[in-house]
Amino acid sequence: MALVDINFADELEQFGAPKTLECFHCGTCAAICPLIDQHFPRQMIRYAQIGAKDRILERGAELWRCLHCGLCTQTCPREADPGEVILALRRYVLHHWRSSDHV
């Protein structure tokens, strides 16, 4: 069972993602992603929206599969900036790992 933090989107703003809740999961970002056959961390964006911090930390390594090519951000119809959400999640995971002696 995952615990949720309804204020996580606000917390993620300090890591560089002010538009986390803008995404409505249309899938445009995943369709344009060059890694669609391998993996696109779209699920991590959903975890961020619902505040499933434990899931994000458990699967944090998945965030580094993103090439940050920017195609998802360029094609997002809501201008939700999914690439920046992924980068903010990376910063969040690194911050958590550093503060919890995770090495």
Given for the second form:
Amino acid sequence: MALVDINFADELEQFGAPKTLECFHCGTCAAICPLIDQHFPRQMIRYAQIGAKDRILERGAELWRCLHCGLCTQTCPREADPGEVILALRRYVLHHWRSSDHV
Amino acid sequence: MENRAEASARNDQTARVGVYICHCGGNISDHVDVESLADKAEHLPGVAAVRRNMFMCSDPGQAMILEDLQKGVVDRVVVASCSPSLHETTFRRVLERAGVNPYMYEHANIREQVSWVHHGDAATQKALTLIAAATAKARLLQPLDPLRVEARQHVTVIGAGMAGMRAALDLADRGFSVACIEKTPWVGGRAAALDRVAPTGEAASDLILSLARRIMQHPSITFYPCARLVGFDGYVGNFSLDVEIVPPEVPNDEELRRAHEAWTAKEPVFVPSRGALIAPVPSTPQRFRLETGAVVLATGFRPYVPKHGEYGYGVYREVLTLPQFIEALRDTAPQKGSTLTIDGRPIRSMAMIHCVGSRQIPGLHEEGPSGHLNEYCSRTCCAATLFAAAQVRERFPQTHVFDFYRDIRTYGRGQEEIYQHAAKNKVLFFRFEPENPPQVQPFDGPGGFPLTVSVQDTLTFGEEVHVPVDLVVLAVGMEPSDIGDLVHLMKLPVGADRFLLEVHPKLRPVEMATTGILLAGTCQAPMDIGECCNAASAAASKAAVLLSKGFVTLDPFVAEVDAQKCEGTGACLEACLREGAIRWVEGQRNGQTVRHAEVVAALCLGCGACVAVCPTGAIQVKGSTLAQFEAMVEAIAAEVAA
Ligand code: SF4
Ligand code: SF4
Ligand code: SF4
Ligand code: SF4
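One more: the block was the form predicted alone; return the form predicted together with its partner chain.
To see the whole picture, the full complex is given below, headed by that same chain.
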């Protein structure tokens, strides 16, 4: 169960991803991503959209498997910049770790 | 009654029947041995030529028949192929092109009635029997003249919404006199409740007003407000409609009273959600008759009303339908700011739910009070919902919009952009399966939101998510208007979805089975305003084509009385199903004045009820005489015996 946090997308904008909400979940990015099967990066984008911070932090390590090859961003029909969302989420996770004294 | 001897005596010994057997690709020839069929058909009495073709309805197939007729090899035609409803007229036209009377034609259905239901020898044998019967009848065919009846240059349009207005104007511009009857005092229909119209963003009121003005000014259009059809009679070109006018109680209706006061003969008065007033409101009840050539139905739709408790509707005041929300949004127009306010309550977050009352599934959704489910897609709600969502996001950027859908299809030109636009404006989507629809419940979490929408979201990998909201908007579908009275009065065919049913969705898309009654707009199916206007223009063109020659031709398959044989028993008159189709006339026989029956061809249904009861065999339906039937039966009996 997740309670949608309607402000998270705005928060993520400050970490460099202004278009998170423009993704409409066609799955093209997940299909083209050469590195990670499952639903990456779409799943992370979805968690970002609904503000499921717990899920993002739990799976934070996955974010570092992305090589930023840019294929997803190139193919996204919505120009939702999925690659940028992944980078922004990394920054968010780092920030969270820092502010929660993890590092 | 005519006896057998008489029937066979009348067999035309000179008739030269051409039999044309179709393979229909393999549709027929896979099951019927068409080669042996053709060999056998050659020996049927009266047959002058037998030919086969892969596709008889194709150009080469038709050319084959044409050539035989033109060379005089045959003088009447039997085509053995699909059902007559598909291609009978196609082949009649071939006869016409050859200069032969088009009624010298008989059809044998060896596809639906044979190859699709029988196999092997039995199929070939049955095909032969049908061809033998058709040939026997063909030998007795007489040239017939199509009925020609005068057509009034007048059309009546029922309903003055967008479709009704469009049809009325198109017809009036083509030179017809038009009567437009509308049950409310207003024109504009459901469009009057809208604000801006997707995808162009024009104001609905502008669209209504521009048509309303032209209707007001058009010398050929008579508009009857507060009018209903109460009587219907006649046939294409010559319908009679009884219309009743019931004045509304103007003083009790504040908006109507004010609009009525503001009305001048020059300019329509628009009242949001009601429509445009283009004529004075009638003050006395009235009943009159309209004589008209064709009728265009433009009776429109009504929005689905959710059941009590459906997504919280009727239980929580924060749950509205999309039409209610569009009105509320329109009425907040001057308010510009960051948060939408409705009823004094700030809307920080709102949910929109698609497919409410549309695409209902038997066993899953609850039936309406009438026991019906709306299994169809209402087509317009996706675009309307997303259009409204994007407007909210643009005008009130602090208001978050969450969109819950089963599927989204913003079909049509310029409409996919609406979806793009909503996404660009950060509308957030959730997708649910019909068996797990969103639940609307009171919310007691942080933020003081009154409601929460919970859904098993397939976009979040089936996780259950909860969205706290201040408002829930239900994208309700369309249902046909309540026109039971018209359906009954005009005997209109209604589809399983309760919308009015055209003859054929592709071949005759805006026509009803009764020639001269046409369909425009959402009385036929859910449509958006653009499509309504297309349909209305199509209906107007069809009406114009029917009437413009000044007369209409009807099939001649109607009853006819042989005055010499009629003994005036009146049995036919009693049996006849159509009032006025048989009347008494005086005639001369053996120097004496006698009373005999006569058929009013234009009213006759050709049903044959009269033929069955006439004790002297004086009345016959043209194209299906008793002699012809007897010849068919004899041919069948002979085939079966052989
Ligand atoms: S940028 Fe990262 S997420 Fe995108 S396709 Fe490449 S590896 Fe996958
Ligand atoms: S390709 Fe773009 S729109 Fe499609 S799922 Fe990925 S981010 Fe979303
Ligand atoms: S005439 Fe009828 S049966 Fe023959 S090819 Fe055409 S559709 Fe098929
Ligand atoms: S064919 Fe039917 S409608 Fe015509 S006159 Fe006979 S009973 Fe009446």
